[in-house]
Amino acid sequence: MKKIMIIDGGPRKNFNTASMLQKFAEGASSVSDQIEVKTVRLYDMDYKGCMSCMACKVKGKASNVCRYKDALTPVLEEIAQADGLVLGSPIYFGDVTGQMRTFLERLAFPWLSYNDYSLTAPKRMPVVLMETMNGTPERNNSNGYGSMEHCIAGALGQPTHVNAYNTYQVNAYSRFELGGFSEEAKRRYRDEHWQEDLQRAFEAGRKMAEGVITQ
């Protein structure tokens, strides 16, 4: 049995990021019943970022999986043995959410060798980085996964990007102080693009699963 891990770094269970990741999961699951697709919601978990305990760097006991014990530990251990990884986050202030960044510290720091600065994960695998954002393709301030993307590429392999732009922020704009946005324009963009975004997520899931099943 092959396994694809989906990490949802968004706070809302039924909105843009969650919907895109659900479509990815559907696409992956459509390929074969020999692929387990598991989604983990970071906002449902109690964990911390890197504690600088250096347990992953102890001589004779070095590990490329974080050794700090909390709710995130079993997830990191599952990822170490998985066959594919998907990371999804909304973009806040130009970056992924704090929960996603905290997760990435724990995921990537054990990969880094302070002997030769190489990056080595337990195994290489296909990776998709997904972002949902208020910005448009032409105008956005997203740094995405930032420097962590370099770590992911070096340790796991060059990731694929699946982004959704100009996403609908709330279901009822009239309830909120969002006067800088035209609800009509946002709705029009969503009507024109959202189903295409979901389909791209589905196809990305299908493509990863097809590659995984032939490994």
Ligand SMILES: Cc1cc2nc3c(=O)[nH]c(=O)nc-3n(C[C@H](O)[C@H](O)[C@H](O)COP(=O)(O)O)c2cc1C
Given for the second form:
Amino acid sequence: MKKIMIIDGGPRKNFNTASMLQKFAEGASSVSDQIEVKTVRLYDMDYKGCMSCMACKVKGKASNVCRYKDALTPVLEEIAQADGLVLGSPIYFGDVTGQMRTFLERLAFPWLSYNDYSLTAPKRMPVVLMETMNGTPERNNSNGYGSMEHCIAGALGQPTHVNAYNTYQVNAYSRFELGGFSEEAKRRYRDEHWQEDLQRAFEAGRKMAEGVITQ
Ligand SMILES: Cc1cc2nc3c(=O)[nH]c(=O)nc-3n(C[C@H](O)[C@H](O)[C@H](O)COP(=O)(O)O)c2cc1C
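Moving from the form predicted alone, what structure would you give for the form predicted together with the named molecule?
Entire complex below, previous chain first.
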């Protein structure tokens, strides 16, 4: 069996980010029954960011998997042995969510050597980074995964991006104080793009699984 880990960094269980990740999972699972896809929802878990305990950097006992023990520990250990990794997050104030960032601190700090600033994960693997946002490809404020992307690229490998733009933030705009958005324009954009976005997520899942299965 090969394992692909999906990390959902959004709070909403049935909205844009979760739907894109679900399609990715379907695409990956469609390739072979030898592919196991596991989705972890960060908002369902009780965990901290890097505690600066430095346990991962103790002389003679250095570890490139976080040694701090909480609910995230088994997830980080599973990722260390996985064959592919997918991260998904809505964009909040230009960045990934706080939960995603907090998770990434725990994932990436043990990779970083303060001896030579190299980045080493237990295993390299294909990575897909997903974002969903109000912004459009032409006009958005997203920094995406920011400085964490450099760490991911160095330790796991160059990531591929799958984004969904100009998503529906609510189902019925008329019920909310969202006057800055034209529901008509949102609907038009969604009608043109949303199914394609989901299809791109599916294809990305298929592609990762095909790569993983032939390793
Ligand atoms: C607290 C908050 C902050 C947001 N900030 C941004 C932003 O800075 N840029 C943007 O394009 N969209 C922003 N959005 C919109 C979301 O990124 C967008 O609706 C996303 O698709 C939501 O994902 P979800 O449906 O999986 O929850 C924000 C939404 C919330 C709730």
